[in-house]
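Read the single chain below, which is given as structure tokens and is the form predicted on its own.
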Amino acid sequence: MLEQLLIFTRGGLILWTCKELGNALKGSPIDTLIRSCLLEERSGAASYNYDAPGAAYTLKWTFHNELGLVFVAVYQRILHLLYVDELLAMAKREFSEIYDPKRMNYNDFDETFRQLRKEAEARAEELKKSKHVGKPVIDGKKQGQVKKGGFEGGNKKKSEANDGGDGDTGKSYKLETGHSNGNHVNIEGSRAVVANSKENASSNVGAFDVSKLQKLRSKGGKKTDTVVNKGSNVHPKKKITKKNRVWDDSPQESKLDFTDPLEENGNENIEVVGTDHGESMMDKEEIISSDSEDESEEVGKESKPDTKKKGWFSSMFQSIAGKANLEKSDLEPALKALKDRLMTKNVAEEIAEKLCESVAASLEGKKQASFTRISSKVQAAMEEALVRILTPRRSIDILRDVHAAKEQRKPYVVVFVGVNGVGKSTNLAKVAYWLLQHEISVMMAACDTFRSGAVEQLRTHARRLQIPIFEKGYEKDPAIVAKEAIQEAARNGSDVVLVDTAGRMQDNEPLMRALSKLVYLNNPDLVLFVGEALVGNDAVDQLSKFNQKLADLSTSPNPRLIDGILLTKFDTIDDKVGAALSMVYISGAPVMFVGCGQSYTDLKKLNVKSIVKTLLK
């Protein structure tokens, strides 16, 4: 049963709701749809699933772009209503005929919708009946074949199972024996057939000759014995050391080890980096040139369709008068060129496709203005969509949040998570350097108790920056180490605790479970995902699975997910900036830091205009 149908404007004004349905929806599915799907450029999707306590809804929608209207239908997910798409299309057609921007009351649409709903339900029932009428005859024939085969013997049954292309014979046979229906049963049947065929084959060929196996073993034993004996007689050779190359004009080097000498107490002589080493790029404004070159012309060239060219007069007349309404076929060439361009900039294919679908949904049905090309209209819509996605939905001012936590006399905790080798420890040190420049006391917590050398690496950064570090060595529970570090920071009056964690692949469940425990036990103020700017399609897999594992493995009813993203190695990608878009789109978390070098000052903010310009260039 349909739960609700709403018609509202893109500005959020509700024009009409179905009073006949009048069902009180649990939770807020419409608000969630607008916030999570329509505003996030995911409107190209077919449907949206919303889970509320005690209810699970499916929402479907359609747009009237020319009038700026949105039609949304809500129904229980378990019902699988077949007529919803048709009902939305009919409601859109009928309501657009009576719509007036100055009018606010549409009570007369109630009777129209009642008729439309009856028509849609009647068609769905007819379609369902027509499917049921044709099915029993086919099933009866196939069941008869199977029963017949069942009495004739096992070999006949096997041949029928192998000959059946669609596997329905195996399915009906399993239903008679009491097993569940579906693909699973069919797979089991095929496995049984394979097993039986293997047994028959082995019986026909004959048993394996044991004497051959014994001969092979004896040969192998002799060979190993001879090798051992030879090894015992040969004296160990001296290790050959590599000699330094001596050039004609250069003096001979006495050593190749250029590591820093140790002090008298055994500690390494590490250079101390003060806060006056240089201003962090986080505090510098990036200047972007405003000239847009001839980008729209390039898109226009790429998006020319291969179909028959129009005449000069017709194309001139269309550019002057404009087209009545844009159709999907008109947008496809420009959207395909734009999708290819995004993918060359390292945007994941799935994300590029969804963005193009969303832009098509927002433009379809709109009137094309005079003297405008479809390619330039598509590019403008895509630019708006990209800016909307990359612009953070909430404040990402960490300094303000740190001062707010300081007033409450508790440390501000940041946890750095991510896959192996992306630069978590290095960029943690960059963030620490930036905070020190703003006169904020920082403590590092070495919670990577898994990788060899991780604690020593963080200790080196702490010595160079002259900040305290909390460490407990290796093979300890990182969640407990982080908790003790936060308690130590509260005692010492440190403003911020930066927690370093071990790199882990998104499919490694034991390590993901340990990370989920760390986040749940310590409840950090910020969970930062550190990802490479070099990554392409894998960005979607990494972030979605990190979020999924954090949610699934947490014991809290409201699990913590990723709050922000730190992009590393941004200086190595030239114009392949698509990873930023892929990560933000899939997680909804903003890019808070961008690592762009190897020194402590090489940390900056993400410039949204620059990224959008590069993506569409």
Given for the second form:
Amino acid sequence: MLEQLLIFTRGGLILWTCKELGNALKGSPIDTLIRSCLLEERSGAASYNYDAPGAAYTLKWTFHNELGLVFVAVYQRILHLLYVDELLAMAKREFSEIYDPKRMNYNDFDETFRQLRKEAEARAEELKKSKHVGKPVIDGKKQGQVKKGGFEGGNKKKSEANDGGDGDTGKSYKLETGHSNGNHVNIEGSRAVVANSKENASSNVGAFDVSKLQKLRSKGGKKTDTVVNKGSNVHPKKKITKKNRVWDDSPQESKLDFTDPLEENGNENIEVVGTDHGESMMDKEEIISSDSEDESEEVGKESKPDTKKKGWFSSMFQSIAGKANLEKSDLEPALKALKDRLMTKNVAEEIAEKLCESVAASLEGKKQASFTRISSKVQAAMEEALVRILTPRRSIDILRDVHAAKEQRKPYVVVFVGVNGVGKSTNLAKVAYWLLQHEISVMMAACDTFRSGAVEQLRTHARRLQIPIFEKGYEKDPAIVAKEAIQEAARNGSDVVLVDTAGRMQDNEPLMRALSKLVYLNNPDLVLFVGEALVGNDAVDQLSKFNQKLADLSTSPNPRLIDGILLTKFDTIDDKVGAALSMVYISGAPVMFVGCGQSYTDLKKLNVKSIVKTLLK
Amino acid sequence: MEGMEQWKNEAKQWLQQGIEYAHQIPPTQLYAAATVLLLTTLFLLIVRLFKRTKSNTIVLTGLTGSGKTVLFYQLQDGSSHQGTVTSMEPNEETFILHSESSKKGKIKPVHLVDVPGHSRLRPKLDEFLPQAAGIVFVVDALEFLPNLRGVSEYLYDILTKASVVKRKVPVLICCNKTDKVTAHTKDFIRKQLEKEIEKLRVSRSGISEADVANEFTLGIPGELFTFSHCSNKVTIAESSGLTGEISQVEQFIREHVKP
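Swap state to the form predicted together with the partner chain from the form predicted on its own:
Let's see the whole complex now, leading with the same chain.
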């Protein structure tokens, strides 16, 4: 049962809502859809899930790009309605016939919509009946669980389902529930259905069936974000005491902590103060070369081989006359060329695919103006989309945040996380140098208690920059060290605390749990993910797993996720800047710094326009 | 080949005829004609120059969710129809304000632009500012304190843009949603904004050039910032988009889009 169907313009005015389905929507699903999906260039996705206290909706949408209209359907997530796509398409067709830019009131569409809905529902019913003939017995208990009982002609269905006979409609019901949240396991024999269960984290399931838990355990279900697995995994882990990590077959060393705070004889030679290396590149303006003219010609030459297939004359004619409407098949060659170009620039394959789908969704159905080629139009749309993604959603003015924290007399805590070897410690020192140049007092916290030499490395940086460092040596719990460091900073009046952590792979469960504990315990102001620009498709995996683990393994109701990205080793890639795009797209976090070298001054801001230009060159 | 020869000859003949005809006209007439032509072109250029300085564009801007699109439709049609959602694209229309549609006489239509407030769409504002004759900065008076930082940063950015400072574009800070009981008053909002902008001024001036996207600085160094320090006129008003209380906004628009 549809909750609501809205038609609104891209400028924001609602043109029509269905008055029959008068249910007020809980929360604000439409606004959230626009902000987190459509404006984030994920409009190629099939649907969007929205959770509010008291309701869980799924939203589906379609665009009419020529008239600038958006059609959105909202329904409860537990009901997997099959007719929504069709209904949206039909509504789009009917509405575009009566649409007039000057008209704001479309009450006559009510009647048309009612008929359309009846048709769509009837057609979906027939489809279900023809598909699911002769399926096994349904569980009568399942029907009671579903909250929304009000189908059209609902009585008829219920009686059919409770028959226990070959429930055609009942089976579809099962399919819906099985499809939406994977925890509804059908008890009698329809194992195949469960195999299709999706990854939707279900927050709308009130009571858990014990039988379901048993089923999951018996199958050894590999869903890490179910309560079941968490419960079964945590208990054994708590009993194991912490063992030293053994990397190879070498015999265990007795003493691992080689820090000796008293012994400093060998360190006097390196006592070079590093405060005067000049201006950090963060503060220098970037000189952008202006060669935008040449690019459009290059693009033209590259895409010509595609259009040659259609015939030179016909394409010229069409580009002058302008075709009626852009179809997906027309956009495909240009989009494919664009996607390949993005991938050669080291953008992750998944991201390039999603972006192209989103651009296609926004261009489909638009009239092709005369004297324009499809490729140039696609290019312009893609450029706009890229600028939109890379523009930060919130202010990345760290200095302002630091000043705000200073007023509240609290230190501003930054935690650097990332996988092994991306440059956390080096870039931490660069950030400290930059902050020092703006007259902010910094303190470092050495919470990398695993890697040999990590504490000494930070100590050397601290000595060169002449800032205090808080360290507790090796083999200590990083979360506790960080907590004590923050307390120390509050005591001696440091404005910023930079916390260095050990590198860890995103799949390593115990290490990720330790990181989550550090974040939860200390509640830092900024969780900075350090990623290298050389990474390829792994960027997607790294960021999504980090975010997922931070969310799952945290014990607080509002888990902290990654707030910003620090992109390192930017000087080693010439123009393969795609990693920046993949990381920003998958996490939604802005790129706050870019490390472009190995000395203190090599830290700069991300220049959105130059990156977009490089990506599309 | 022969055809081309023929055409060449014919063209030459026509040219000669034309020259003879031109010689036949007495020189005074020629000069008179030339001067008339010159004068008219000069006149048109001057007129166009003067016309350009009097633009009729008003830009509606502010944070997302402050009520710009509702205000836009109130000004245009007198009602906000069935409600609005977050805008994805700017709304622009040229029309006569709804409240004045019953007035007689020649009224200049207003070109109103509603720029989306979502931070991802901020660059769109720069497209419309160069032609703006006035800016209406809409502030949500209900959810003011949680968004205070975002509002003040956005306002600061606008007040320090070159296209605004150089052309002295007047700004109206419009406190929207005043029909609700818990909305703040315009004086409270003004004081809070001045305080925040003062803080921003201090922190932004401490940063070197590249960090500052602002081309100008605000206010007089050494004194607490008030809106009277701005070189362009900044006024503050109240309104309520949903109930239609938009008289102060209309007044502002009328003032700056002169008929």
